[in-house]
Amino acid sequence: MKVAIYSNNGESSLEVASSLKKGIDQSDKLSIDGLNPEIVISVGGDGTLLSAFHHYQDISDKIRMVGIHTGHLGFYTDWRDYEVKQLVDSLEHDNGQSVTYPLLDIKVNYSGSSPSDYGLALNESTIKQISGSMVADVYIKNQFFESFRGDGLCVSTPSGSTAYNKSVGGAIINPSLSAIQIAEISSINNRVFRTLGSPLIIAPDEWVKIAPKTTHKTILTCDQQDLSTRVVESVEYRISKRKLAFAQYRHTQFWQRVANSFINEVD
C-alpha cells in the first residue's frame, strides 16, 4: 500500500515523521509515495490536516486520510505522537475500511469576464468584507431568501461545523447528514435591517448563492485560507458529490469526539 506523509515544520511533527518513515520503509507491505498515494498521513494539528486535503484535493476521492496530532488533542487525528508502532501495525492489515466526511462545493463568479473558479471545502468558507458592514443578498435554491448586513457569513459542513462556525454560534451537525449550515456573523439587525439571525440547515437537493452588494473589498476564504482577492460578483455552495475518507482503524464515534475536543479533560 502506497502512504504520504505531510507533515508542519514544528520539530515534534518532524520526528514523528521521520520515525513513521522509518517505520514504513521496514515494511513489506508499506511503501512511501507522495505523488500517488492510497493513504495521506497529515502529522501535527487540524490545519496541518486541512493542508494535506488540500495538496491532495485532486484526488481527494482516491485516497483516505489518517491524522497524528502532536500537539493539542485534534479533532481529526486519531492518532497521538507516541503511537507511531501501532499506526504503521494497523497500515499493514488495513482491509479498506473507512468513513466519509461531506465536502462543500464552491463556485465564485466574478465581475466582468473573468472566469469562475471552483474549490472545495472540507470546513467552511467565510465571505466578508476588509472594512464596512457587507451588504450581499442571499438566496437558496435560485429563491430570493434575505438582504444580509453584517460582517460576513459562514457556510460550513457538518464535519466543519465544529470549527468556525460554532464560534460564531452555528449549530453542530453529524457528519452522516449531508447538509451544509449557514451561520451570520455579526449581523446588524434594527429597524432598518433585518436578517433571520439563526444559523440555516440546508437540504442536500438545495443550494445557496449569496451576491454581494459592496462587492469592493471583499474577501472569500476556504478552510481559512484565502480564495480571492478579486471582485466577486457572486458565490454558489452546495453539497459535493464527492467526500473525503478517513482510515477508520480506530475513527472515534463524532459525538465522542465532540466531548473530546470540547468538554473532556485532555491529559
Ligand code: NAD
The other form holds:
Amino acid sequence: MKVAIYSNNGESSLEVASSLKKGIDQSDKLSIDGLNPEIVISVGGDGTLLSAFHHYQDISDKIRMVGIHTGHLGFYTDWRDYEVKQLVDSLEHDNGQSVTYPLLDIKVNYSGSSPSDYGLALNESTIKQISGSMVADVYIKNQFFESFRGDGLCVSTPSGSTAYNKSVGGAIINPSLSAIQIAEISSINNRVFRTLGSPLIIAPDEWVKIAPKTTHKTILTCDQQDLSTRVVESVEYRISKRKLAFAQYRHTQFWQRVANSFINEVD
Ligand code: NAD
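Now that we've seen the form predicted alone, could you pull up the form predicted in complex with this ligand?
What follows is the entire complex, opening with the chain shown before.
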C-alpha cells in the first residue's frame, strides 16, 4: 500500500514523521509514495490535516486520510505521537475500512469577465469584512432569502461544524448527515436591519448564493486559506458530490470525539 507522509515543520512532528517513514520502509507491505498515495498521513494538528487535504485535493476521491497529532488533541487527528508502531501495524493489516465526511463545493464568481473559480472545503468557507459591516444578499435555491448586515457569514460542513462554526454559535452536526450550515458572524439586528439571527441547515438538493454589496472589502476564506485575490461578485455553496475518506483503524464515536475535544479532560 502506498503511503504519503505530510508533516508540519515542528520539531516533534518531524521526529514522528521520520520514525513513521522508517517503519514504512521496513515493511514489505508498505511503501512511501508522495505523488499517488492511497493513504495520506498528516503529522501535526488539525491545521496540518487541512493543508494535507488541500495538497491532495485533486486526488481526494482516491485517498484515505489518517491524522497523528503532535500537539494538543485535534478533531481530525486520532493517533498520538507515541503510537507510530501501532499505526504501522494497522496500515499493514488494512482492509479498506473507512468513514467518509461531506465536503463543501465553493463556486466563486468575480466581477467583470474573470472566469469563476471552484474550491472544496473540509471545514468551512467564510465571507466577511474586517472594517465596516458587510452587506450581502443571501439566496437559497435562487430565491432571495435575506439581506445580511454584519461581520460575515460562515458556511460549514458537518465535520467543520465543530470549528469556526461552533465559535459563532452554530450547531454541531454529525458528519454522517449530508448537510451544510450557514451561521452568522455578528449580524446587526435592529429596527432597520434584520436577519434570521439563527444558524440554518441546508439540505443536499439545495444551494446557497451570497452576493456581497461591499465587494472591494470582502474577504473569502476556504478552511485556512484566503481566496480573496479578486473582487468577489457572489459565492455559491453546495454539498459536494465528493466526500473525504478517513481510514478507520479505530473507531471513536462522533459524539465521544466531541466530548473528548470540548468537555472531557484528556492528558
Ligand atoms: P488555527 O491555528 O487558528 O487553529 C484553529 C483551531 O481550530 C485549532 O485548535 C484546531 O485544532 C481547531 N480546529 C480545526 N478544525 C477543527 C474542526 N473541524 N473541529 C474542531 N476544531 C477544529 O488554524 P488552523 O489549525 O490552520 O485551522 C484552520 C481552521 O481554524 C479553520 O478552518 C477554522 O475552522 C478555524 N478558525 C476558527 C476561528 C474561530 O473559531 N473564531 C477563526 C478562524 C479560523
